[in-house]
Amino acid sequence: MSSAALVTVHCSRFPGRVRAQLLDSLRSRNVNPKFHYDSYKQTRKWLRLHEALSPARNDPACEAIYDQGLAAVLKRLAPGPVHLIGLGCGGGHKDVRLLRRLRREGRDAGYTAVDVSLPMVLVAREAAQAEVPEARCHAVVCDLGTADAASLDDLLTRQEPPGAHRILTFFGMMPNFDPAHILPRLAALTRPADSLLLSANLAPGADYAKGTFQVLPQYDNELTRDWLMVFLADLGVEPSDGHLRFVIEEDPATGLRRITARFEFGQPREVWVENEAVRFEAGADLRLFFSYRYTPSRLREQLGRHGLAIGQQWVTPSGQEGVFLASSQIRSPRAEG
């Protein structure tokens, strides 16, 4: 393994933009979830949390539905090289499972790890090198929530061999984005011939509200609190400055329910971003984090609004996790040209 890694940083993660987005998050009292993945400390805490509490890591049925999804993708692959693009790759565990299967089938594969977090793309890139030659492992630091889809698509195209069949994964990302914001970008990146494999955290059972309440303990716990509070601690906010609480809210624009973490300041506090101050008065409420919960039908509806159609789906017996194989129903200028 090489002693150095070549990482491409998209302009959406240039320092000036990140600083402006951080200030906007604080002033609007709505923290962009990406700021919980910036540092190595946050990454370590998130990986620990994910290993301890995520059904995808602890429920054998979750592994089964991911394997079924991976098998379905492989079944529809045409001959030729493959380019796997992990959008929001995290630690890359699930992407590596697919790369391993591609290697076992003798497929010529390349991998691009894409994440808002530099530590995450490095972890995923390193894991992928067990299955893909280092020269074909690419790392891109990018903010999927603000990046121009055309510029990102051009960057990804330069990293793939001509005529490669593209597989896009979007694992664990749907909960932390407003669907009206992220789905147009995801649709723009997905070409008609691509396979899009994504997952969603689900509210189990027939009663959507009750199902969302049932999974609240996966968020309202000490590991999650410890991870989320790193963001505030780095700004100089002490736990004694307020109270972190978890609530369930309904998004009026979509009718979806989301679990939200809010920090309520119990006393005035001023935080600084370089030379600019943001003041929070006692009683000020800061939305620190949110996670949408879906049902298969609700996810299908949201994707359909943006030209993405689910062809196959796999849901755990618990009803808490789903994997979905989707494709674009919109002919792009690139595809027509």
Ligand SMILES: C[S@@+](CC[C@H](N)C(=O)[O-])C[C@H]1O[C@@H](n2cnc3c(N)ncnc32)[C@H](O)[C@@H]1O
The other form holds:
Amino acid sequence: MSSAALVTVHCSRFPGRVRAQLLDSLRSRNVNPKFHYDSYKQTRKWLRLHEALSPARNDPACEAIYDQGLAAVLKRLAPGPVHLIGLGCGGGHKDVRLLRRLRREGRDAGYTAVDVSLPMVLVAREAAQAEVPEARCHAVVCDLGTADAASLDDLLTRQEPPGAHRILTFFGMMPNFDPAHILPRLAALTRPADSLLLSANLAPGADYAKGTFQVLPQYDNELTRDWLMVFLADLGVEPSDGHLRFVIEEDPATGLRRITARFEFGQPREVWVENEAVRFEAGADLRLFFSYRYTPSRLREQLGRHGLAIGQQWVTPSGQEGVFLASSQIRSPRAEG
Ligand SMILES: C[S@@+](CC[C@H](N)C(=O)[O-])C[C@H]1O[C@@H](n2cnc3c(N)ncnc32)[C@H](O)[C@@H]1O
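Could you drop in the structure for the form predicted in complex with the named molecule? We only have the form predicted on its own so far.
Whole complex next, starting from this chain.
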């Protein structure tokens, strides 16, 4: 492994934009979840909590559904090179599992790790190098929530071998975004010939409200609190300045339920982003994080609104995680040309 990494930074992550979005998050009292993955410290803490609590790391049935998803993709792949694009790759654990399987199947595979967080991209890129030669392993720092799809598509295209079959992964990402915001972007990036593998944390059981309540302890715990508080601590907010609580909310626009972390200030506090101050009065309520919980039918419905159709799905016996193989139903000029 070489002593340096080449990383492409999309303009959606240039400092001026990040600063403006941070101020917007604070002024609107709604922190975009992406701000919880920025630093090396946040990345370390998230990876630790993911390892400790994620069913994907602790439930063999969960690992199996990722394998089944890839097996289904492999069945429909024509011979030739394959390029895996991990959208929101995190530490890359799931993508690397797929890359390992591709290598064992004798497929010539490359990888592009894409994430809003530089440290995440570096962790994923390093992990992927066990399966993919360094020259075929690319790293892109990009905000998928704000990047314009055409410029990101161009950037990704330059890193793929011409004619490669593309597998896009969007694992664990749906919970962190408003679906009406992210799905048009995901649809614009997905070409009709691509295989799109997604996964989502699900609300188990037939009763949606009860199922969401059942998984609340996966969020309301010390590891998650510790991770989320790093964002506030970096702005100079002390734990004693208020109270962090987890609630379940229903999004009126979609009827989807989300687990939300809210920090209620117990005393006034001013936070500074360079020379700009944002003031929180006692009683101010800051939404610090949210995670949507889906059911397979709710996910299918949301994707369908944006021209993405689920062909196959695999759900763990616990009903808490699902992998979905989707494709784009939109005929793009690229596909026709
Ligand atoms: C819940 S983790 C999922 C990570 C990985 N795909 C997995 O399933 O283990 C969410 C990931 O999305 C990334 N992320 C959050 N907001 C993002 C955004 N706006 N654009 C790109 N990546 C984002 C985070 O940095 C984090 O790595």
